[in-house]
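This document opens with one chain alone, in structure tokens, the form predicted alone.
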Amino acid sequence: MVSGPFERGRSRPADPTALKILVAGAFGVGKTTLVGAVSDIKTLQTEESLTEAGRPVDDIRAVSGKRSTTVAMDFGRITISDSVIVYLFGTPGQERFRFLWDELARGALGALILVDTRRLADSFSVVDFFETRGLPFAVAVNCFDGAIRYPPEQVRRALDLDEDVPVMLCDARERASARDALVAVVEHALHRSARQRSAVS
């Protein structure tokens, strides 16, 4: 005789739903240290020691303290709730591995743009990335010890969002921070995605 949750005239309960996120952001802004923090499971990691040869194309002046960088992707994965499973693919920072941000975004549902307001500069071609190819994203101002923290919509103003575009400050290595930015960059793809369907019905 079957028994348990599962037994005959009961319903099986649904498989979670599996989402795609995007972990981005310039050289140096912590996204390997937000998967690592917030990731269920053990990451999978391409990291690479920083060698004199690589110097002439890594411009480490303001990360001086890096010895190592992402040369391929990130890999997490984060339980949001019981019925929504995050997979997380951290993006390689340089320029020179920009062309793999095409691979890897396919078919994410969005992204979490992690900045540095000590290097902002180099997150207007990040944000640009996203924009150009009508991908959902939210950005994360990563608190590093000893940098100034403006108020997110200063931010917002600095990189010219748009006003739905939800802005936050967030520790990477903090779990609990980690997760909310990450909620965040779901719950903006999906009322954004709901919107447009709604505007074609």
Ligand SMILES: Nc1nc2c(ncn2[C@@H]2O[C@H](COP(=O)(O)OP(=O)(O)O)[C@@H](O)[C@H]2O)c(=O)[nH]1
The other form holds:
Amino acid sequence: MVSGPFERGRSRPADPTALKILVAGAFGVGKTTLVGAVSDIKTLQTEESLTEAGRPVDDIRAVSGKRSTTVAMDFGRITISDSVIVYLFGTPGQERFRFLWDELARGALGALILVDTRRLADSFSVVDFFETRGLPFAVAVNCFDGAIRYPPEQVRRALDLDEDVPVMLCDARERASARDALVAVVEHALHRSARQRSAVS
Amino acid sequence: MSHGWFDEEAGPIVRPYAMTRGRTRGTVDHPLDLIALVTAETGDPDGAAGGVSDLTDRELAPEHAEIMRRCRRTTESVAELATGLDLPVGVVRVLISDLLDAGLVRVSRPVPASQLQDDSTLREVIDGLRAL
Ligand SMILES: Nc1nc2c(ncn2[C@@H]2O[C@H](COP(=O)(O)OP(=O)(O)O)[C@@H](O)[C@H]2O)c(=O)[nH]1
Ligand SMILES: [Mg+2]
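Switch over from the form predicted alone to the form predicted in complex with the named molecule, please.
The next block holds the full complex; its first chain is the one shown before.
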């Protein structure tokens, strides 16, 4: 499927593979901070017009007339090699933007859910979203100053997470910490795909 | 949200869509994914095959030319181009379709992660992240 529809007959180096990881969580949990901490590029914000997201629009004048709102998403890039690029999308947390997540989650490698232990309940619906769609995710407990440090296992119980979901403490401001959280997401996705393959065969 | 094209008070600004002459999709049937990668076609120096365009950079709209400039430097995704040009994603999709029609770029659609052939890509990602 890579570049299939537009492939021309001549031989040349293959185009890189692009993968995406979602960085999700409630408002103020550190999504923008984390994306900025690991991205190659200055964190960019992309915006999707609400009326256009997820479906083709034939007549943009109708859309213009509708007074659309735009929603900003944090957006980062990690160039792994000449052949692989990882894109990070910090998804807007508010419920009213949930439909955008569907579009972003499609084809994604996985998600990192950031949580703040002072407001764990804000994360319930986020966890539900990824569980329902079967998208691999890890949970990073962002350690805010002044927040009580709970052991990850206690957070796992509070969020009612499956045994195999990685849960770790994190400081979104630290590049190494943010990177480790992303590694946990990809390792989890890898284990899952290995398990699924062995279940099929 | 503050730098959007749509001003809450004044209503939408029409200019970016005027630029695409009212089209929102160009000739591509499915909207290009946010992480579809756009690469400049190098073309053939002898002009025979390759970049089959009858357009030169001078004839392109400035926004088309900017996309070409960025993609010659490095492969960029639709989302990067939209943020780089500070244009709505829908507009950038149309501009890319134009360049695609003109044979100036090629676009590779992303493979859903669940359909990767084997583990090697994910392993490469893990190693790459660890090296950050
Ligand atoms: N102490 C501490 N503060 C953080 C951490 N991550 C983010 N912050 C701060 O929390 C605030 C909200 O973070 P932001 O990334 O904007 O959250 P977002 O709404 O999820 O994008 C900012 O002032 C950050 O500097 C963290 O790990 N530890
Ligand atoms: Mg933010």
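Whichever C-alpha set is largest while still superposing within 1.5 Å between the two forms counts as the rigid core. Positions refer to the first chain, counted from 1. Since the structure is predicted, the reported quantities are computational estimates derived from the model, not experimental observations.
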Just checking, between the two forms and with the core aligned, does residue 84 shift 2 Å or more at the CA? yes
Taking the rigid core as the reference frame, is the Cα of residue 189 displaced by 2 Å or more between the two forms? no
